[in-house]
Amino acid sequence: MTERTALITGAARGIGFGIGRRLARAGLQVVLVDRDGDAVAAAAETLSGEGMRARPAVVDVADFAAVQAVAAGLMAELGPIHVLVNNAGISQPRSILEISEREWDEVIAIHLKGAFNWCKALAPGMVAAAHGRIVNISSVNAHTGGGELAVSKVSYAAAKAGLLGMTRALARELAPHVCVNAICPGSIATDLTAAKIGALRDRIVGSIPLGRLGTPEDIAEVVAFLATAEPCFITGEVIDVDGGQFIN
């Protein structure tokens, strides 16, 4: 793992930072990507202070040209990017009766186009190297459509469902040497979700068979497996990490 580099988007905090820390602990060099320059610099400094190899990269994942430029610069400096984790996202609680066109476009641009932008930038190098792993962070909302207790609604569910289609398509297109999988987190406790869960917390926990909210570390463990397991005979799969909340 010491010769491999992983890039994680939306990595300044929450699930993305948890994934970055877990992959760094596994021995990978990690690039933490976020549009919040101060926060992602602090995140990388935290990991470096813990003795891990981490560096920040500041870019808006929805900006195609900017992503291509940043990716080219990183690969020129660091060499191939072996693992891509598309995690960047925002919540959007507005229903179809409330949401504006601008709000819809923003959610799709960050979640779905952002993943496309980074896959477009890094997949050619993975194919050329005959090795690569892509993990897309979707959501159980892609299955449920965002139920009564969900903190995000229609645009978020649509974008996350799109990520599942992209995952399956890329698993076919980039085979046999690049494995592409998706993870669907359930209710995860982060700084972002804490305020939004609020008074619903007890009801949400009560709906989870394992009796607690998930943590970024719960998601990071599954990402680490998909990113580092050798050999890998898993591709095009969707793994729900939700404590059994949506067992079907």
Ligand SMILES: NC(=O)c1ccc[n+]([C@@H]2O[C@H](COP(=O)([O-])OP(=O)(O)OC[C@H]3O[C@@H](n4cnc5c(N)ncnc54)[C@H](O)[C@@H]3O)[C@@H](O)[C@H]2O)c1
The other form holds:
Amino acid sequence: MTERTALITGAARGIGFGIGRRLARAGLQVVLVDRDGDAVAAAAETLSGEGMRARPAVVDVADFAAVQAVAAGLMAELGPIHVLVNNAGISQPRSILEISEREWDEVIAIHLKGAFNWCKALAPGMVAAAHGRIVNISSVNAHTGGGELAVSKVSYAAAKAGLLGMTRALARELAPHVCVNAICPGSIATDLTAAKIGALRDRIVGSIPLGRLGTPEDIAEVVAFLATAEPCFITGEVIDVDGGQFIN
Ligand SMILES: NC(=O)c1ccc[n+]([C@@H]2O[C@H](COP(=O)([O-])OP(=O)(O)OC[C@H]3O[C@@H](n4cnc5c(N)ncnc54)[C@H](O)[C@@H]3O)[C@@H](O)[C@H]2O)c1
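Pass me the form predicted together with the ligand as well; I've looked at the form predicted on its own already.
What follows is the entire complex, opening with the chain shown before.
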């Protein structure tokens, strides 16, 4: 894996940082992307301090032109990027009765268009190299629509379900050498969920058959499998990593 490079969005903290650390431990060079410049620089320094190859890149994933420019600069410097993890995201607690047009657009722009922006930038290189892995971080919310114990409501559920459709389409369009899959995390303890978990911990844990909250490492382990298993014979799949919170 030492000749591979992975790029993870939303990697300054939480699940994205956990994925970055796990892929770096597997030997890949990792690019940690985030719009929070100070935090992503500190995150990359932490991994470098642990002896791993990590560098930060600062960009808003929702900005198409900026993503294309940052991606071109990274590829000119580092060569091909073999693994893309679309993870950047925000929560949005407003229902259809409360949400504004601007709030709706923001969620779709970050979760759905952000993933499009990075796929548009990196998929051509993967196809040309006849090798690539894309992992999209969706949510169990895409299946359930949220509900009382969930942080987010309609815009988030729509964006995350859209990501599953995009995953299936890209799996077909980028075959046979690029595998594209999605992961649906359940309740994972991060900054994004801290307030909700603080208020409703017992009920949330009670909704998880395996009896605990998830960790970034739980998600990172599955990403590592999808990103590094050779040969790849899984594509277009959606894997729920949720301790049984959503059993279909
Ligand atoms: N925590 C959970 O329970 C949970 C469950 C299901 C899905 N998810 C998804 O997992 C992903 C990571 O969530 P988390 O819990 O680690 O969140 P988090 O808030 O801890 O971290 C998200 C990171 O994404 C970055 N980010 C947000 N918008 C961005 C943008 N426009 N451009 C670049 N970076 C941006 C933030 O700065 C932050 O560093 C999200 O897509 C989230 O929807 C989380």
